[in-house]
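Below, in structure tokens: the form predicted alone, a single chain.
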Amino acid sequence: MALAATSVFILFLFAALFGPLVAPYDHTAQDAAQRLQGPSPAHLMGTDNFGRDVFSRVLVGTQGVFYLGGAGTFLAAVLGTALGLIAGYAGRLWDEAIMRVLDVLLAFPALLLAMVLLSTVGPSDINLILVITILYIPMFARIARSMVLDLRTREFVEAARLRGESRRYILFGEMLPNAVAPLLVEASIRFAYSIFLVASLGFLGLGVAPPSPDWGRQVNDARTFFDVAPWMLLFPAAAISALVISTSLMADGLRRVFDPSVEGRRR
């Protein structure tokens, strides 16, 4: 299942990279004569209420999902890992100050906090990325901190201290490479959550502004026409589900690869 999910994920990744080039129609082109046409050889996923090709819009919309979710997750991983390494290694006052601030962020539901932040600063690509970053920094920081607490008493860390290595080298040259596996698994899980978060915010009107073919906005716009054109809603919703599920299963596969004892405990 993890291998099949990875294949689906790679397919979506190719769609994100080359979707605008291979889309059969311009995703913004309107054709009043083709309004609300059902799936056909000419329009594989039908057309919407403006006569736009749904397949082209779903295909091009993949790019925005990967860009927003991927950039936000990457920044959260970098900043959260750095904060977790510092908190775990420095200890005491630094540890308490950093982790208590991050605990405050964890106390709020992710979607609610995202809505509050975007309502304050306004929806845009950059603001969406920053919101995702803020939401997911605590998860990466907690994992990095727990790894540091486990590694800082190991022999290779003590040897680095005795050699007179700097704190920066010990953190990023000795400890970080040993924490990459769990952080990579966490990144794949958070990316799946970020996809759903971006789609949810788009559905609520806080995502990317038109004419960008945001999947969540497509679902929201299609609700009014569900009785006469259900394909307008079903195909974007299916794309969201397929990408989230494939990413989650891929993350589970990565976890089993990096921690074989998981499979043994299940058996």
Contents of the next structure:
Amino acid sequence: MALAATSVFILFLFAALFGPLVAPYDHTAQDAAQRLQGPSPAHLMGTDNFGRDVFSRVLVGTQGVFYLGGAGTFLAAVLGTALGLIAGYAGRLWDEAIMRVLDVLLAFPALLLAMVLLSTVGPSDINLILVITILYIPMFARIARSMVLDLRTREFVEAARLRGESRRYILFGEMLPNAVAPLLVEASIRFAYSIFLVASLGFLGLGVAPPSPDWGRQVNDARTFFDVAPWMLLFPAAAISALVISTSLMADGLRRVFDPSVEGRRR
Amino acid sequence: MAPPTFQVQDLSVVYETDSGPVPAARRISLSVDRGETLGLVGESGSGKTTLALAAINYLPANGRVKQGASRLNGLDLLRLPKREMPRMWGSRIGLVSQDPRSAMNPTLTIGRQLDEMGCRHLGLGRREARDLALAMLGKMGMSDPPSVVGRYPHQLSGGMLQLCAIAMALLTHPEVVILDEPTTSLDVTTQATVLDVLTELKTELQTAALYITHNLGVIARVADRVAVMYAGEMLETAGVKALFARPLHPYTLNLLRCVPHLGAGARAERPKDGKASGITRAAAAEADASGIPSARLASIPGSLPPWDDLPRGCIFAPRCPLVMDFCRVSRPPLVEVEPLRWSTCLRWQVLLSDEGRAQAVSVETRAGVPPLVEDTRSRGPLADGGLQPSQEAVSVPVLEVKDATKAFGPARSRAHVKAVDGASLSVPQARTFGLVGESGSGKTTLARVIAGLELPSSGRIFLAGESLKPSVGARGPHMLRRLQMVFQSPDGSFNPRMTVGRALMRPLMIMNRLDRKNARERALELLEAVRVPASHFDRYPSELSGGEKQRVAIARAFAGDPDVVLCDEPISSLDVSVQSSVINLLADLQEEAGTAYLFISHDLAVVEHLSHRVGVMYLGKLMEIGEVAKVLAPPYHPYTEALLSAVPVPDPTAASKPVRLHVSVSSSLGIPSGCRFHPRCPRYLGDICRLQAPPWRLSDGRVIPALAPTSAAGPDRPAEAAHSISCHIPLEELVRLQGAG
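What would the structure be for the form predicted in complex with the partner chain, given that what you showed me was the form predicted alone?
Below: every chain and molecule of the assembly, starting with the one above.
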């Protein structure tokens, strides 16, 4: 299952990397003669209300999803992990300060918070990435912190203290390598969520500015034409769900590889 | 003759795992009659638990009985349909597991759980079931069963809980009871009480019992017959006295020689008259007769054969000192070599003579292993800061602890507990100070305070006369290098994401300021010195066995050429045959490097074997301190006396000592007033013990009141006197009492 999901994910990854090169049409090219055509050998997923090729737009749209979700998740992972490590190791005061602030962030529904932030600063690629980062920092921080709290009493960490290692080495040399697996699993789950978030924001008009082929915006644009051209909505929507599902299944597989006890419990 | 109550025939068990089938037990037969206890001994991986669980059809989901039968009074348990089994378990078959905490439901009172046995299996009403439960707990020797049944498991001490679990298993008078390491997680004094209860009940209830343990001392106390298992097969079975007196399999013989015997004498300052400890001289005498110096324990080289590549011949052949070519041809069966004695060894007759036994015991020597003491080249620039072995150094203790106290929890609150309370001790160069005590005695906390991993609440620590900063972070590399630690758990001691080589190079680079190349060279030397193959350098800790890991942990502690190594129960999680080689290694390294040890253990025999001086701790306070031979001979502190008499000696002919401590009912912490041992003291005097802290009584006749400041006592504080006891009873009186009892 995880293997199939991974292959789907890799397919999307290729689309993101080489989409613009392999796309049969320019994703912005309008062709009034070919408006709202159904799927055909020439237009695999049909065309939209401007006569643009839906397949090309979905293909090229992959790039934005990977770029925005990927960069946001990555930044959140780096910052969140750092905050979590510090909170877990630096003592009660820092711990309380950092974790309470993050708790406040967690208290808001993700989509609502994203909308508030984006409508304040205005939608742009950078802002979108930063919003994703802010939203996901708490999850990574929590995981990193709990790993530190577990690891700091372990004897190998005490052995490191006994030989006079610096705090920085203990955190990043001794502890972090042991936290990488759960963080990686979390990152892949968050990435799946971020795809959804980007699409949702695009649907609400807070995503990437047109004419960029954003999946969420495509779904929104297609709503009005659903009864005459359902393919316009179906294919971008299918792309969203396929990528989200395959990514989370892959995360599940990763977890099983890193933590064999999950497998054992299934019996 | 009627068939035995419980009979296992030709049983083989396979576990299906991700890495293929594991034949965990192969073609094993055994039988237990009513009123009889069969001891099943073996190290981890011997398949003893697997065998027992398979025999009562209680294997985990991935286990499968490949062949064989298991009959309980003629009924083959393995042919019964699965749904019939729950009726059998509990009523006709009892099971007591190692950990009573996980065996009991934490949300139900003990009474409810005991009642259920009576209601479900005996068809009793609630009230009758409760009466039966109370009666059963009374039989366990509990003084106040009604107070126990009203409690939840977390409110009971581990020992009390295990007694309840045993009561639960025996409540329905099952025909057979499986006892799977029931005392392994308990303190030695509690274990002694549990073993007493089991021995008594065995006679009274006439239950057939299968007692599984790795502890030879326990086996000698409880078993009538013994079966020795190794790597999933049975190697020898015999009556308990015959087996301990004259083992007829080299594995059994080596196992017996792997454990230090309490009373066998220490490495140094061994009493000449040999009567000093009065425990068992027989064992020591026998060890001497076979030509093994008692200073060195036997150890079994090699490791268990891999499951997917079992030897064709004798399963023990790859590790056997007596192996011959014909041993490797085919698997020898278990045959009755003498009346009532079965052994698989083809050369069992060799073991009948003293010379043969000496030949069959493998004692690894230090020959051929490069010494640990290195030349100055690899010691690095900091080497000069180290202690030079000189006359002066011997007179100044390398490690000195003065009045160390460690309290947890906020002061004046109920949670305020002094885990260590005013401990003073000193260790000279190349000497071992053994620290014994039960769990919760504060011995590990004391070591952590010395190491600087815990900040002391008060007290000072000196390393070769220099005052040590309390926190490890403030000590600086030249101090850290001289004080290192070996931890209890070999698994936790290493970063799972770091190779063995890196784990060894890191301290060399940090503390000795060696560069990469020199550190690597020295790390390889260290590996060789602790007899771990150099090929393990690039492996991850998970690829090493427990014993290997602990050797590498020792190598790591020795990397900086330390003056003092704190050993916190370094062998307690290892198998018997591996323990002995680690003990030997520690002794060898001490001789070569002149290192001082603080050796913490709950195992008195090991402490006696390794230590020069001993301190006995109870609830954070030292009760007795002195030279090992003096501490282990009368006069004892009443607590030491109880500890000594509780230790199960691997000699079934040894008389059981009568001093027992009652098992504390409650799990709650709390330090008694006056002498903190008074609530359990078998020699309790009265109000004085309850109200006043006891004075230190020194062997030279002086008495130091408890409240006197240590400095007022002059240079001969209890920590340095030949022998001191903290007790209200005068020494002469203790001698009189203990000589008689």
